[in-house]
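Just one chain is shown here, as structure tokens, and it is the form predicted alone.
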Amino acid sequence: MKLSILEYTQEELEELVSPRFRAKQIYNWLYQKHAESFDEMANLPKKIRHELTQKFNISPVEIVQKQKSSDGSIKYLFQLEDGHTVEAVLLKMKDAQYDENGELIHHAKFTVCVSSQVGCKVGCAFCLTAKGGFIRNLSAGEIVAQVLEIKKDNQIESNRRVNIVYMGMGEPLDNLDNLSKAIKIFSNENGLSISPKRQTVSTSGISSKIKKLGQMELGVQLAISLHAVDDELREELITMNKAYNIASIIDAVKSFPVNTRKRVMFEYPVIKDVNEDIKSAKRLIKLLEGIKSKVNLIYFNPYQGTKCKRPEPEQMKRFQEYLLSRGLLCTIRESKGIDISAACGQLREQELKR
């Protein structure tokens, strides 16, 4: 099986092609001109194009299904070369804006939520991804290809930046080597040129690897999926808490390098009658004391077979207002894709049952 050329950083490609400047041209064709074949790379000598065709494929993923929400979100199911499938989501954060003459004022803004693994080891009680077990890590090229294919499919111009959130299927820090390589490939100015500041690593809290990610100084943003504010409840929701408890996570976060204009994001999935009470809000405030943080309250997105329920909007608002009144920056993240299989693992699970 041929390797995908998307697996390589520009520096690695420079060691594989001669002369070295051809690597920059290849990057330009792949990420800015969205070439589908090496034969399209017209400024490369025919011999090099032939050699590349013999050695490499371009994309290691294929879109096999997609669902579009009324809010503009699109859920993708990608098939990998070994037949396994993973999901990614295109989220439209802001619509394009036009003036009274129909001239474009502001481009639409997008976030792409990508997967890092086939399945997941973490085993959150409310997440469908883990139900199928863990199969394998994605390669750097398979992570990169999700964004590239989504940009192509939606005709998002090469010079239009998107935000990336490593928050799809899998625990990103469980695949740290390939994750860090993908971050570097994304940020290459000759490629997609997506600044690390636009890339957010969302983790369930592997504290030792939070520290390691920080030591790499990649410049990415950090989001912690907190789930609960005490270890007893968190262990019910996420078994990994036995190995990486809340105290160890908070300690790791305190040592993570944060851009002076940024904050560490704490993702707090709100589940009805589980973690939505004011007592939990009080403990959350105490827990995050001294951390430059922002809390994202997330409506639980129900799926068939789960006992967990979506909270009422009034209770979400009450929870948010309590945090804000105590000085903790907090937003309610509006749910996207409620009318499609938007929660992690839903679309893949449907496909596997066919």
Second form
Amino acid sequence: MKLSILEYTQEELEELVSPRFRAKQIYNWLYQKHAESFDEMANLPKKIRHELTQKFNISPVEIVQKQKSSDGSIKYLFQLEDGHTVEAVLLKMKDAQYDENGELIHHAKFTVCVSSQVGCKVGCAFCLTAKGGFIRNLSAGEIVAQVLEIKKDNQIESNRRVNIVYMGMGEPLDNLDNLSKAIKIFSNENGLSISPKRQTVSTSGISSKIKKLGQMELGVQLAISLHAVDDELREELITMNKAYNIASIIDAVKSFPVNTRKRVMFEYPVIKDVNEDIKSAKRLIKLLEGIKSKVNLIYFNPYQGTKCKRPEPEQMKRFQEYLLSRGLLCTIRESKGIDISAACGQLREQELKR
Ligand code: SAH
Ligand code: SF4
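Please give the other form, namely the form predicted in complex with S-adenosyl-L-homocysteine, since only the form predicted alone has been shown so far.
In what comes next, the whole complex appears, and the chain from above leads the way.
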């Protein structure tokens, strides 16, 4: 099977093509001119184009399904070369703004939520991705391709940067080698030019790997899926918490190099009657003392077969206001694209059932 050209950093490509400057041109064609074939790469000699075509494919993923939400988010199901599927979501964070003459003031702002694995080993009780078990890691090229294909599909101009969140299917820190390579490929200025500051790695809290990611000094943002504020409940939701308890996660976060203008994000999916009480809010404040943090309360997104329920908006507000009144930054995230079941894993599940 041919490898995808998206698997390579520019430095690696420089070792593969000669002279070395061809690598920069190839990057430019792939990520800025959105070339679909090597033949389009007009400033490369025919011989090189031919060699590249013999050796490499361009994209290792193919869009097989698409669902548009009323809020403008679009969920994609991608098929990989071995037939497995993963999801990614284009989230519209802000609409484009025009003045009274119809002139553009602000471009729309997009974030792409990408998958890092087929399935997941962590096995959180409420997460649909976990239900099918773990199949395999995604390669760096398969991670990169999700963003590239989504940009192409929406005709997002190549010089418009999108933000990336590693919050799709899988635990990114369980695939640290390929993740760090993808982060580097994304940030290359001859390519998609998405600086690490615009990339957020979301983890269920593998403390040892949070430390490792920090030591790599990649400059990415960190999001922790906290879910619960006491170990007993957290263990029920994530058995892994036995090995990496809350204290160890907080400890790892405290040693993580955070950009001075950014905050560590704590994801807290709120489940009705489980973790929505004010006592939990109090403990959350205590836990996050001394960390420049921001809490994201997420409405639990129910799926068929789960006992977990979506909380009432009033309770969400109460929880948020309690945190805000004590000086903790906190936003409520409407599960974007709730009408298209955008909690990752849900589109794939529907497809597999067909
Ligand atoms: N494995 C990583 C990243 C992918 S999961 C992690 O756990 O952080 C991304 C987020 O989706 C997690 O914060 C998780 O809490 C949330 N999530 C999973 N299932 C959900 C559901 N049914 N409703 C709402 N959020 C969900
Ligand atoms: Fe894996 Fe994240 Fe789902 Fe937990 S929430 S099972 S870590 S994808």
